[in-house]
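The form predicted on its own is given below as one chain in structure tokens.
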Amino acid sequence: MRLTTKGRYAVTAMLDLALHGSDRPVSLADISGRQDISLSYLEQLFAKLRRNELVKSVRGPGGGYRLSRARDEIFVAEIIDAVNESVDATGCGGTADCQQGEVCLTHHLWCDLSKQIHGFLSGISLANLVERREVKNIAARQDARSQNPAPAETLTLAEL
């Protein structure tokens, strides 16, 4: 199965937004810091998410992004689709040229699996993920780390 970092990062960023954006817009810099995703990459992803009306941007001081709908109305499959990803279990990328330009024996099996996975992800909302205990625990750890970053090492003049 192929799900590239683009799809994984988009879901991760949207989940971070769902966790932190209930009372205020969330900046991409904050998401970047918590999730260790490049800010420029997040900008590209959020441009696609905004075009697909999954997020809204808020300008000005204290600006950032908000979910465009309630957490229980945004599903993982939508996020993956919005960033032009697919959940594909075929070896040919769905092109049906698996075996010397023709369909292989198991092509339809892998297509069916891909549809099942997409259907599964279509049934999981951001709200479902936010309610998971392990997600809450990880988010709490990330929040604590981002509020108390490890001190940078400093060298004294004598050590130089």
Contents of the next structure:
2 protein chains.
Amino acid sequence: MRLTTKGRYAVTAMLDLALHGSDRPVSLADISGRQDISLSYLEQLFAKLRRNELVKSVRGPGGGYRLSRARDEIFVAEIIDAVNESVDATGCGGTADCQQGEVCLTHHLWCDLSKQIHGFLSGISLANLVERREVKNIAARQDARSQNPAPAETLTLAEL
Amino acid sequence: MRLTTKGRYAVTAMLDLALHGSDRPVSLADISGRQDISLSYLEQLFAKLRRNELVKSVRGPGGGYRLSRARDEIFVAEIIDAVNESVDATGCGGTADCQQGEVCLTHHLWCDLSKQIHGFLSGISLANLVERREVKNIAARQDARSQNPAPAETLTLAEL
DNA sequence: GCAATAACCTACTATTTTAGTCAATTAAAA
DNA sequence: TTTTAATTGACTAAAATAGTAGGTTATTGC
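Form predicted in complex with another copy of the chain, following the form predicted on its own:
So here's everything in the complex, that chain up top.
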């Protein structure tokens, strides 16, 4: 079982989409700027999210990504599954052949744990997260920052 | 957050100790044979378990390891923590400085998840596991197998 | 039609972690 | 005094993570 920045980035990006994508598509460049995630890395993650039908893409100027379902119909567990294989805690992937074709001593414990984690993350939708006070506050902070971009950025081209 | 074979091996080995270590110390060679875990790798894991005061060692012939506390006072979460750093799901390790010194959009979600996992694994002791029917059955199977070692093993020395 | 935008795709890479192996040393019991 | 078994440290192959780089394709506004 693994939960690393890959899964965290994916959930963060999807939440950003949920927060900003109500009227028009959101570009990965926007998400990259607000959430400090590498654009190229976001592209890889969104390729998986799209294959798993969690987002729809719109190409061309003004394009970007939209959620493919309503916010209250997309759950955190799905997002992590889409980029991360699974939140399974067993070594055998649930096939119960952990020790030479037979079940190992702690198999059932890891099964129980997997159910616990999956149940928890399956109960949280993007809508739930958007409603949270802390999320609103942090989003407001991020929006304020991205509307005042650092003026130094326009100089970097001239420096080349 | 990571839960890989390292943590699973550690819990399995500790459970083996709980099952077989009531009267005398259990050697890592015994655990290695019953649980199919590399002896050298077990040595690494038990060095950490000993540093975290979960086991005591007895050197010399007939030596091995014992639990340093009663079975109902050792919890799965402690074992994983001992070998695995932690079961923390946040990227910042709980310090809430995930995004340029400030809290990131999904920080609270990962905190909640960490609490969930830790709560679950802190509620399960080695005594709880020993009592489970499936664990008893699997342990019986493993004991039967290790009492009838494959005769081929005595030939390997002669083959060299 | 043309330039700009932004998704899309493929391949490559540095770093870290995992899951070990190997060799040597130390302590205790028989 | 030999054997057993813990203890220590260094080393390694393979995999996963967290990217980077460079190009192609589709769409829009001018």
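Positions refer to the first chain, counted from 1. Here the structure is a predicted model, which is why all the values come from computation and not from measurement. What we label the rigid core is the largest C-alpha set whose atoms superpose within 1.5 Å from one form to the other.
Residue 29 is not among the residues whose C-alpha shifts by 2 Å or more between these two forms once the rigid core is aligned; its shift stays under 2 Å. After superposing the rigid core, the C-alpha of residue 70 moves by less than 2 Å between these two forms. The two forms line up on their rigid core, and residue 107 then has its Cα shifted by 5.1 Å between these two forms.
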